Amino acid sequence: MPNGGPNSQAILVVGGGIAGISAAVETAEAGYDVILLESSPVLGGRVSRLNRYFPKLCHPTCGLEINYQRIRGNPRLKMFTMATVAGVSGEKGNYTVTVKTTPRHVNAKCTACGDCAAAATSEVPDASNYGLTTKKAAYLPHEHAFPMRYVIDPSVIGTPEADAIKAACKYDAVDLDETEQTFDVTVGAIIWATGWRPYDAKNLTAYSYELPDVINNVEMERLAAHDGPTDGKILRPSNGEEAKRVALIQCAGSRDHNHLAYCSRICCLASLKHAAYVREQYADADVDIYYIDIRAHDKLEAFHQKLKNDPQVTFHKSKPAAIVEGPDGRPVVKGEDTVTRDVYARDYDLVVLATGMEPSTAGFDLPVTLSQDDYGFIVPHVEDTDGMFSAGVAQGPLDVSMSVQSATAAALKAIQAVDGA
């Protein structure tokens, strides 16, 4: 027994995206106490910000709401949002984890009535829309938020606006005096499900991401979403006109030793999905897909073939050299066709860069030493003997179904670790 004391059978899951949620509910339903930490105000991670996801092209509510019900109904699972790991000490069976919480300034009395938002006057970037829009400084992160509780942005704390927000709440749910807190928990194993972030398209200087009509793939998901910045209508960010001539550029920064040297697995299918979004909205739309090669795995090859058979979707085997602003403000994609060797310069209403998945842990000092590969992914299985495990995209590029599978595997290993198997 570690340190001469009894082993803890509690399990900590770090990260409340689809992998972390899956690992937490599977572990709790197997009869183990689980603590789930999420750094943002809500669970769901990047899946909650998708319009639809494979393999069935479901809306995120399809899979997430089922899991939220499982969380609500399981007394063994305790959840903390706006919480991060500040430190880890000990060993398998007896880890002491220091948790740091950031103020939400709204307590559990919140009914999500929205009176606080009505009283707010200032605007802050909307993280759920990747900053494409702003929202009130008192806000509900999105319509499917879990927990369904408002957040007061720290920028207004100490101002008359904050006082007005507090006065507007009929339920005494606004706590302007809330401060950062830390507390310790003892657990026997830790699952790191820390997720990913889109590769920063600003690094792709040749692709002019600063142009308003050049966006990345996660932003495209928000444009197509019914609760997104354009209520689901795919429009040009520059002027709100319909985007009927669209370019989708594959491997934008991926498979490139100057940026991400690896394939992120999801990008090709995401772009095929984006082509389908455009064609569903506009019968007269034309979509060009620029690709190195298309990687549509398993049964999803049929989806690829469906798009290839659409006469208004054209595949160009080429990695564009540059995107520039045309004389009318439209982005112009320039390059050379790999097959025909033709040099092209084509203008579009909208250009979507298929940027890859970068681990959230890349470039950050972790609170504990974990084995990471050259790209920042937490190497799976290496920490197994120490009672630490990685799940989902924390361990490498995975789609949603694969993330769930890896989370289930991590849950089983964590159970085995605390049981001494």
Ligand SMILES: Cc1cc2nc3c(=O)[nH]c(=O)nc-3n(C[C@H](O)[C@H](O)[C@H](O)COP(=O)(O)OP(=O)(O)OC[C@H]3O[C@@H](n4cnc5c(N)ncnc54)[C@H](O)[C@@H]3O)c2cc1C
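Having displayed the form predicted on its own, please output the structure of the form predicted together with this ligand.
What comes next is one chain alone, with no partners or other molecules.
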């Protein structure tokens, strides 16, 4: 039994992505009480919207499912979805955290039968598809949702549609009167695992993101996903044709002093994975990767070499200068090949901008002052008198395995903080 045992202070984890889940589960399994807050209706964070993981091309749902089992089986772990931190006071060993919840309008009686969705008539943007599709205003976020519980979109509350939705539920699970709640919890340490958002490709004015066949890398994940907008077929958004000439543009707004000055570390591998998605689907597809330098660290280099050996995947050492609309509406990538000094203009079916990861806390007023670096990433741990820690991409641009490592490290640090408090 750890020092202090069941009487020691609880630990709060903010953010239920792969990092927050890992930190929460590790802490709870070590015998500590944990409160996990997730602002969206489901756990999983960004990885639940990825098609597959590099370098093994396995499915994110697999690892997530194992973690959900660990959460279900652990009475020490209390989780709140649609919940975030509204305020923090106190110090290491004794923080009072004000939690704010947004109404889901569906309670625990929900069996996910889907009758409410059938009764709904209006559509809202589907966040799990990055808004590429819409879904009913009564929805299950996605097919592997955890918790497996529907959500009623606030846009229909107070309308006859909401009444119809409520009437359709056989289990009395719809609660249209649910309101925003706030309550306080006392914890000894806080792990911030608030993750990231894709850098906004609209800022890359030279890259014409407004063209239908110019997309970003998270949208590419959705195009390849069986539960995505195209049922997993990589098709041109403009006309639904198969995308067989594909350009992948690295460092789109990364390592760029006009945008994100840092390297997000995962985009090279993500694009190599995207090349693999395309080549898997179409034997006659050609993929061009435009890069400044390929950053495949450690064991990931083998995946890079594998793609390099594919004669239908071509690597161009060049940061494209511009993407323009060709005469037939196809995107044209322009630039200088830095090896040959050729100035090129090549047209494609689909162009994917490999945008980087921006901390989700950048540009927001946090409810508490945290140590952040120039880019808004939260410093892992400042000093021993502090009970605040960060994990996952909240801490810096990490892939999943590094996020999980950082989460385990944060869990251990948090345990030390409450034990020593």
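Heads up, when I say rigid core I mean the largest set of C-alphas that superpose within 1.5 Å between the two forms. Positions refer to the first chain, counted from 1. Computed from a prediction, not measured in an experiment: that's the story for all the values here.
* Indicate whether Phe54 shows a C-alpha shift of 2 Å or more between these two forms, with the rigid core used for the fit. => The answer is yes; the displacement is at least 2 Å.
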